[in-house]
Structure formats: C-alpha cells, structure tokens
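In the block that follows, a single chain appears as structure tokens, in the form predicted on its own.
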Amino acid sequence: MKKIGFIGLGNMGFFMSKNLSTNNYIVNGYDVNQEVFVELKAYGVNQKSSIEEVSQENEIIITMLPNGKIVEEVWTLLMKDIKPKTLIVDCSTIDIETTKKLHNLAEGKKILSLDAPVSGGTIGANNGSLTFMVGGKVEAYKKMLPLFEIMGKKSILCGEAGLGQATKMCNNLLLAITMSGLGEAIKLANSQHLDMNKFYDVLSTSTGSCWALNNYSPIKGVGPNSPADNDFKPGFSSQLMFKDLTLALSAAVDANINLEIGKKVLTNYEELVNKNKGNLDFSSIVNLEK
C-alpha cells in the first residue's frame, strides 16, 4: 500500500486526504492547526508533528497551501531529506515564477515535481469531483494519476512545468467575470420583477447558460444548492479569488498585454476584501453595490 504525505489540512486539503486515506491509501498528514486531527483521524489519517517527519517514507507527497511564499518554504525543508525519485505535487495555487524555481529545484535533487492546482472548490473536494490542471514530466503524471482519479473526476496534463498554474490563472479570471457578469443579470432582473425561478429556467438552457449559474447559483433557493443558500459561507472565498486575480494580472503584466474586464473585476473582489468580506464565498460578489 502506498504512503501519502499530506501537507495543508485546510479547508481542501482536509477532505481530499479523507478521500485518499478512505480509499486505502496510507495517508500521513501535517498542518500547524494540529486540531484538523480531531475529525481526520477517524477517516484513518495519520497525524505527523512536523514537515520533516512527512518527507520520510512517502511516496508521494502532497501540498495544499495558501500562497507561493508558505509553499517555497514547505518544499525548501522537505527537500533537504526526502528521498530521490520522490514525487511531490502543489495542488495549492500559486505564482508561475514560484512554480518554476521549485520544479528546478525539485529536478535537481532527483525528485519528481508536478504543479497540479484545482477547481472545483470545497464541494469538489468532498465529493472526489475536482479538476487538475497539471504541469509537469509525463512520467511524474502518470505516477500521480491514480491519486488525481480518487480525488477528482478530471485531470488534463496542460505541459511543462508551469503550465498547470497558468491554466488554473485563465480559469479562475473568466470565472470571477462570469460571476460578476451573472450579478450584473440579477439586477437587472430583479428591477424588472422577474421570477428567479423561471429566470434561472430561462438562463440556464440559453445563451446565458454558464456553470456559475447552472451549477453554483448565487440566488439564495435557486438552482442547485450552493453558499447563497448559506449565507455565502465558502465555497471558495473572495479572498482566495482575490489572490487569484491578483496572480493573472501579474502575469499579464509580465506578458505585456491588457486585460481591461479582468482589472474591473480585480478591483470587485479588492472592494470586497477592503469592507472585511473576504471570507465571504467569491459568489457574494453579485451582492456588490455599486
């Protein structure tokens, strides 16, 4: 049976390692809330008190993290003792300049890399539902490939190193415009005293059809259930959608070309984050007032 390391139990990290550990997989786990372990352990993962005691005897090793800097840091300590051959897999998303120099590393030290980062949010996560969009080696891919298939229902190896972060970046950008957009729709409908119900039967078998309405309605009782029928507890954050934003403008600058829509939406999510509603799920963006 294989042995999983585990870093990053939040929010997605935490269902995604109960996904593996309960698909017999051998999974040893670290975060610095060690109080993750409560709940973890009877879904049979294994508690580890520190990064260094991951790095042994795992197969394979897994982040999930909240930005590049905490990411480079976990890999710097485990590099210094883990094993040739090893293959370890960002799920987290993060900056391409990051990605890269650890893929670098990662190679020269013998080791296996991939950047794999995820759509699919908390529910995906739960569910065994995600998308990776992977960057890196065929071989590291295919190696991976029976974790990527328990965790979620698609993986798609993008291209070299790197290529898994800018694929998620393009994701994330038309989603938060897709979903600013979709707010746009909703005030106009509500002006008009539309029926949401019937709005959203309309919308969601017409042009307008997109997955932030079909599958993650933002209309509290519309649609499949999702946070607006929570209060808009995420999900994935505004925070989360914020830093991602925030990467994919970065990148355009660096590409030196101009995404006008993506800045308006960017400066959305910062208004949001700005009135202390970052912890908010990126759907309460339809919310904004403007």
The other form holds:
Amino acid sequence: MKKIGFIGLGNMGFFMSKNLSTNNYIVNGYDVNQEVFVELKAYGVNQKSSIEEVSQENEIIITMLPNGKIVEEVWTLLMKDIKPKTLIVDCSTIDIETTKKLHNLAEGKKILSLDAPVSGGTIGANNGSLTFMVGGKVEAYKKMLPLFEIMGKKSILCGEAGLGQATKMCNNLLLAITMSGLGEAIKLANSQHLDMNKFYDVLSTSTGSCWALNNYSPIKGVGPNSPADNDFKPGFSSQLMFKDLTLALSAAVDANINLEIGKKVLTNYEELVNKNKGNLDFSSIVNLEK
Ligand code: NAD
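Next block: the form predicted in complex with nicotinamide-adenine-dinucleotide (NAD), after the form predicted on its own:
Below: every chain and molecule of the assembly, starting with the one above.
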C-alpha cells in the first residue's frame, strides 16, 4: 500500500485525508492543531507530530493549508530531508508567485511537484467529488491521478507549473461575482414579496440558474441544504474568499487589465471581514446591507 503524507487537516484536508485512508492508502497526517486527530483517527489516519516525520516516510505528500506564506514555510521544512522520488502536491489556493517558488524548491531537490487547487468545497471534499485544477509535468500528474480519482470526480491538467492556480483564481472570481449578483436578485425578490420557494423553483431551472443558487442556495430553508441553513457556518469562509479575490485582483494588476466588477465585489468582502464576519460562509455576502 502506498504511503501518503497529508499536512493541513482543516475543513478540507480532514475529508480529503479521510477519503484516501478509507480507500486503502496509508495516510500519515500532520496539523499544528493536533485536536483534529480526535475524529480523524477513527478513519485510520495516522497522527504524526512533526513535518520532518512526514517528509521522510511517504511517496506522495499533499499540503492543504490556509495561505502561501504557510505553504512556503511547510515546503521549506519538508525539503530539508525529502526522499528522492517523492511527489509533492499543493492543493491549497495560493498566489502564482509563491507557487512558482514551490516548484523551484522541488526542482532544486530533483523531485516532482504539482499545484492542484480544488473546487467543490467541504461537501465535495467529503463526498470525494472535488474538481482539481492542476499545473505541472505530465509525469507528476499521471502519478497523482489515482489519488485525484478518489478525492474528486474530475482533474484537469491545465498546463505547466502555476497554471492550476491561475485557473482556480478565475473560477473563484466568477463564483464571488455570481453569489453577489444572486444577493441582488434576492433583495429585489424580497422587495416584491415573492414566495422564495417559487423564486428558487423558477430561477434554478431558468437562465438565472447557477451553481451558487442550484447547489449552494444562500436562502434559509430553500433549495438544497447549505450553510444558510446553519447560520452561515462555513463551508468556505468569507475570509478565504477575500484572500482569493485579492489574489485574482493582484494578478490582474500584474497583467495590466481592469476587472471592474471584481474590484467592487472585493470591497464588499473586505467590508464583511472588517465587520468581523470573515468567519461566516462566503454566501453570507447576500446579506451585506448597503
Ligand atoms: P482550514 O483553515 O480549515 O484548514 C487549514 C489547516 O491547516 C488547519 O487545520 C490548520 O491548523 C492547519 N495549519 C495551519 N498552519 C499549519 C502549519 N504550519 N503546519 C501544519 N498545519 C497547519 O482551511 P480549509 O478551509 O481547509 O482550506 C484550506 C485551503 O483550501 C485554503 O487555501 C483554501 O483557500 C482552500 N480551499 C478551501 C475550500 C473550502 O470550501 N473550505 C474550497 C476550496 C479551496
């Protein structure tokens, strides 16, 4: 059985590592928050107490961490004693510049690496139905494919190192914009005293349908079960969406292009975070009062 190292066992990494472990991989996990193992051990994930321990005994190592600074710190520690032929894969959402640095770190040690951010949220992570957007070499992608197939329903090799993250940025820019647009449609619907179940029935099967409404309805008690039914407990936090939009807008500045709607939506998420609501699900943007 293949040994897999997994670092970062939070909202996403918890389920992804669980799925690997319950599909006959030996999973050696590490998280600064060792309390995650209270539940994870029941799924057979082994508790490791340092990054060094993870670096030495696994054929594939996956990181799923909050931001680029932390991923770079973790990869730097991992590289110190990494075994030759290890494949290292970052599934976090981070900036392109750091992503390229990570690939260079790996190349310096002559090991394969991938950037492989995901879409699908905690529900997709739990069900094993994530989409992976992958950047790196074909050889590395082929080695990782059986694991992508357990943790997700689809993986696409988008191109060379960094292009997985570039694709993810575009996806989340669009998601933040559609969720914000949906907020305006809901506001208008409420002002017209519409029955929200009927509103959902019509829009989810009309040209207004979108993932944000059909799969993640931000209206309490309407549509499939979602964070809106659980006081907007994430899910995918507004803080993380703010981070992703910041990455997208900064890439746009670097590319000398203007993303007008994206800039507006970014300021809305910034306002949520400044109101100490960054820990609520990103779909709570529909309730931001303007
Ligand atoms: P999270 O904050 O729930 O989990 C991150 C985990 O990393 C935590 O358990 C934390 O203790 C651990 N950690 C932090 N620093 C560490 C270190 N130095 N060493 C080891 N562990 C450390 O975040 P999440 O929601 O699981 O998201 C993880 C990544 O996936 C982020 O980059 C996020 O943008 C991305 N993402 C999240 C979602 C989602 O729906 N939550 C969806 C797609 C992508």
